[in-house]
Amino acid sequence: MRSLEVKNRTSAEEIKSLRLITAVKTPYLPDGRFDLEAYDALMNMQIMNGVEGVIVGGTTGEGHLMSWDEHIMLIGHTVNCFGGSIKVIGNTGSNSTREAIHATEQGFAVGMHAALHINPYYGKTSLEGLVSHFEAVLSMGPTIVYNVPSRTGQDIPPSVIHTVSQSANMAGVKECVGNDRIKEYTDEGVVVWSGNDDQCHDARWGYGATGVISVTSNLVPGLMRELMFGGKNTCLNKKLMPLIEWLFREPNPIGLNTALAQLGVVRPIFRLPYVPLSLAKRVEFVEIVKQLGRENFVGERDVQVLDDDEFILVGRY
């Protein structure tokens, strides 16, 4: 019997073709452990609405609040339950190259199809150090490099991407700098996914992006699929903007966590330091759902304005 690592082996070329990837939310139980029942339901909603891949334990999935045991377990669980229906991309990046190597080895061992790697943050490094860091993990399997300077404090410049793109395992870049950078890459044949939901329509149809790695698709996967697959649609893009702007008023994933709780898809539980959006913003979300149509959102319950005392904040888990 072959291992999941061998059975699920995926080429970088297969990853390059994905147009809609959801950075999936990780739900919690009242004691702070993973709520796998809610997670599985959310995964099924993504698959049924045509999402092609998921990032497990990324920024949106709060991988930075997980132990590595939790992290690898969730990747393995996702592969085991859904790996035949959707591409599973594990966030195994770290600011420590040693940790990134170890986590990526484990991720591929439990069957993930590709890895997501951020550049070393906080401590940062030189451009030569960036190249060495990515080369150390690229040898293991298909890889998406993630550039989000607003969180890492350091841009990954095109010179670094051009160097590491020589690897056969380099699937592409999740780029958050903007559409001009995306066009620079796509003009040179580098595959890019927009990391900004508010720019992804133009990135896809005007700047050559393959698609988007999306937060918003947790909530409205069908509409985000239409945005990525259906051709230029400025009307739908404009219609989605109030939701997207609302989601990112506070640092992600605060808005998403609040929204999914209001929709009854996850329990209203936050691992600190995240806390829910204010009551006024929760009321605003209800109006946004009504305007877009409840039928376009995940879940089946009516959207609710939750009271402050209905949220549970967990500091130890």
The other form holds:
There are 4 protein chains.
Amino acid sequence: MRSLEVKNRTSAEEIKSLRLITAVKTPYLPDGRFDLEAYDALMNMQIMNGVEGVIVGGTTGEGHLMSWDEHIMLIGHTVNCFGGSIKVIGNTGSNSTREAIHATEQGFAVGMHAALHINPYYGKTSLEGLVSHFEAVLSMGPTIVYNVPSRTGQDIPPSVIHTVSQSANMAGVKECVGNDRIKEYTDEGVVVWSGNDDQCHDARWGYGATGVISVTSNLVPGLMRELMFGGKNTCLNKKLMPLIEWLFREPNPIGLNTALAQLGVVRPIFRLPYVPLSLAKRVEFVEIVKQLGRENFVGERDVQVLDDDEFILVGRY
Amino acid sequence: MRSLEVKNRTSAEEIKSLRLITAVKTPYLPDGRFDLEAYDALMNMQIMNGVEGVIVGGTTGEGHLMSWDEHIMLIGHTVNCFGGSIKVIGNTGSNSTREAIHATEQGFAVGMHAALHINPYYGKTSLEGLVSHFEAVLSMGPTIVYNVPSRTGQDIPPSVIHTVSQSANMAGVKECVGNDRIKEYTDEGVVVWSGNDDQCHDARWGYGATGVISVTSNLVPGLMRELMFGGKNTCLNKKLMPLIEWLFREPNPIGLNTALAQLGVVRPIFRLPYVPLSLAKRVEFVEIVKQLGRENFVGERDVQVLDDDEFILVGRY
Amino acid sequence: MRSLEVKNRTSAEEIKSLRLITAVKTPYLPDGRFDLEAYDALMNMQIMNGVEGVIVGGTTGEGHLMSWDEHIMLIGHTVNCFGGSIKVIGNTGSNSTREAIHATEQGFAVGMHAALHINPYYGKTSLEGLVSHFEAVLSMGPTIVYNVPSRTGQDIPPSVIHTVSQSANMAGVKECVGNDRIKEYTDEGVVVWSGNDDQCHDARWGYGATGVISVTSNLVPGLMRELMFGGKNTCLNKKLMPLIEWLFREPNPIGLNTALAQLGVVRPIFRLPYVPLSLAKRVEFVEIVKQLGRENFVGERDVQVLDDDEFILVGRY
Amino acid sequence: MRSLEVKNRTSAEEIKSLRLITAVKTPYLPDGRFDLEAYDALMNMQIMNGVEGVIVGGTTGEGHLMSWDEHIMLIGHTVNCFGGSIKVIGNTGSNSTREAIHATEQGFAVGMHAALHINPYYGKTSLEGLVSHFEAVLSMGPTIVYNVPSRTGQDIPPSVIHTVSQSANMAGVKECVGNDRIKEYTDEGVVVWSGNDDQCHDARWGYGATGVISVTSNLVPGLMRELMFGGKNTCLNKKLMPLIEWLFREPNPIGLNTALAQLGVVRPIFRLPYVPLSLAKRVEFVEIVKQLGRENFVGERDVQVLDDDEFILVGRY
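And the form predicted together with a further copy of the same chain, for comparison with the form predicted on its own?
In what comes next, the whole complex appears, and the chain from above leads the way.
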């Protein structure tokens, strides 16, 4: 079902050069549908602050809470509106090979520049099964493979990465296992993005990582740009740590969702099973914003604590 | 769920000016999925021959045989690849208001320029219900309302058109009831496209129609361009009649599907319940092509009769 | 995907003997989901009053406003709760052969006793296409073919019925074209149910019809039972005419939906594009109920006119 | 959307008494659809050998590789055919609360006796989020909560179980963390099924577990019945260990799928990302069957090694 006409078709080489990619948040309306106006605003903030690519419907963007038609629509929308200014990487991975094939085919058809593929989480499979899964989608276009065993329950070992790296479409690995694993890959010429914001500075400047696929850059895109482009900067890295630690105290994107609502750039609406951080933690965030400087964060409103009853939790949507 | 960022956003006024719109054929692979390479080639032929807009997934494009995710993907694909050269009008209508709302929202989100909306066929409804149905989608963007009682079982009467025409998004009507009805509308300033290829010349030059939404232009886009732009031309119109009559002997798009396969521009694959025209009729088509001149038709291969067993009919896909 | 284990498996012969089949209404909750408690109550009223079969998700039951998973769920639910007391005929037809195949396979898997199949409405097809469409589903189980050209835009001619009647699964035809067409079939031994309540008495007693697939029996199941089982009864037939005429003044199921809400057996909730009958017509209905006798209608509450603002119209659900 | 009519409605108390529940395998046809004949045969083998309940579409049954309509259809089918002989527990859990709500509602509507609910795997959430997730579905009917951190990436801690146990619908926990955790629960009166076949004997006879939700019982239901009902039997437990160890060398259900194909009770068809065990391991299985006795396994054909090319792997279905 390939098309040769897709505009802005991107090569794996171009993807390999991206240093700052944001796993962008998906904002919602009170009935749980996408809030495209807020989304577009977030995208513009990313672009204006030097972010080079976005993961659409990643774990952070809650792709696992989307129907596939919503998901592909959001990829198509992002390509249409912002595809000339930023690389659009669709998270078309799944623990079902069928779904991954179908979504990836559709994602490339609507113009995404690259696909992000996870190994089959929860269901898991054998090493041979892992290779079969990735090979079923690699022929479709530039691909980033994503390893996050703390979510999937199964590490993608280097042997599997070596096998799939033989495909010309393989752009690289988003790796969350740590910087030693990253060094193992970069020593061999495999492109790697750190998937851990707290390690990404060291990964970039000390372990050969090309850059980061970041959650924190939703909030402070300019500072993350500086961290990835401005040379080794342990001072800035240290300054960011309280924010990063705060963000990941509960499973991501709970912290991010709460923070963006407090910053007034998205409505305080959560799709279950996510619920906002507690009042005490929200107070901490206000303090963190003051420390880092409001001007470094996205949005222009005063940061707010928000009352518990200002949040809307949506189960049916 | 509106976005203000969508590229190439088009006003209803721009849609009103289109004279030649093709209800483009959807070609298939042997397993029933879309053949995007063939589709892209068809689109390029349309653009090169002066067609100004396409209906994606219309009755001709077999939108009723698509899942909605396929349908929206095809709209997004068409916008991405050709949206700068041609207006993309998504047939996001349905006999279910819920489906029409959902699809129209998604179609505009991926960048379509206008929506085509049918009245609720098969299920039908009251006049109040018709108005409610159209009002549920009109706020989303430029809209063409489609009236074809021979398919829907229910005429959209002028009173309903008058009511919905109060919306600034209402671009006009695709009308199949005949040229007297067209005149009734154009006298009042309502923009109309003829939905009948055999009447469109007269509609354009004698009854005030803006143009045509055409099936025949899939095959002879240049001649249809001449018919809509070149001034009154009864000679050309008469010359086209044998082709048009041949095309509509069985319910559309049976004739079109058969013809495009014979011309070698799509594979001879049908999604059921459509089946190809008989051998005898396929022989007739070869003769028609000779009469009109192969060079006036799309594609570059010799026109073929094709054997019955060269056609593939797909039920599960 | 056949199963040989399905309980209460029914033969085409058993389906052929049913005289009174109700095209049962689907009631809704305020958010547009199914109101299963009201549905179950309706089903019990049908069973207690001698109705022998139900069409689930027919035109009357608004199958065209259901997602397929809702539709199959409702069939499965009906089989589970009432399949021992009444024949459950799933409307698993579609104008898309793919959808008809998929839904019919699923409907039989969850235990439905027979399928109702429409010809491809709106899209239409050739006679060969019609036969291919029906043959794609006939092997799956007992089947009733439904002909209603005023909705589909295309008559199923006797030649097609003769061809499909060669299948052992063909139970018969639901015919809306009129009693002459019915006689043509019954003279040849084809089983027919009248699809027009106003003609069903004559069809049954004068033209050889086996019975009726009825809308009116939702409201007055006992009287319709009498009409089909009690011998020729022009007096009762005449008495029912005002009700039947009232029911069909707007496209079905608008009248039925309004009436059941007025009788207090379903909530006054409409899925768009259906909207309730006007106040004037609702007043008429109260009068009709008085004339025929409240005790002949389903439910036990006083019949009400209802205010316009008591009705809820749902577009997103 | 509750129905009070559903047949064989089961109380949480009845669910609590089940000692042997099989997480039943879903067999496939060569095109990847369900093989209902093979499924029905498997179900009959389970019932005849004393299994009291089945998990439909569990991890073992590859619910994560099903579309939801397939999944609900299989639950409805199982209830229709076998619901009088065995308890049908639908795995209507999901990492998306929306999906869990929708599927659970549908599963109970088609008659399932209980739901199995996992915590949100991969996406994860906070403890408050876990409680919100389970509370969104607990009101619908009897529920088993499933804890398997090696797949989900997140342990359900006892505090969450205590909170959800306040619901009258909470039947108990399928626990994979180990027998100490099981003892903690059973000491407090919480019903637990072991989710680890290698620990279930000790769990049942030494740690208070009510029974097991088993994979191995697909293959040797009679022996597992003996293990759960026949009193402490370390000899039988030891005898089963080589089989159990073989089964779980690769992520389940890879071993089970391979074994059932070798036993000739399902076709050798795998939905990706699962692939069969290697030839060497298949040879081992033949030996294990000989050791335990062919007569203790399901099916009647000779156990086979099967060639690699006898297996069919399906990606699109």
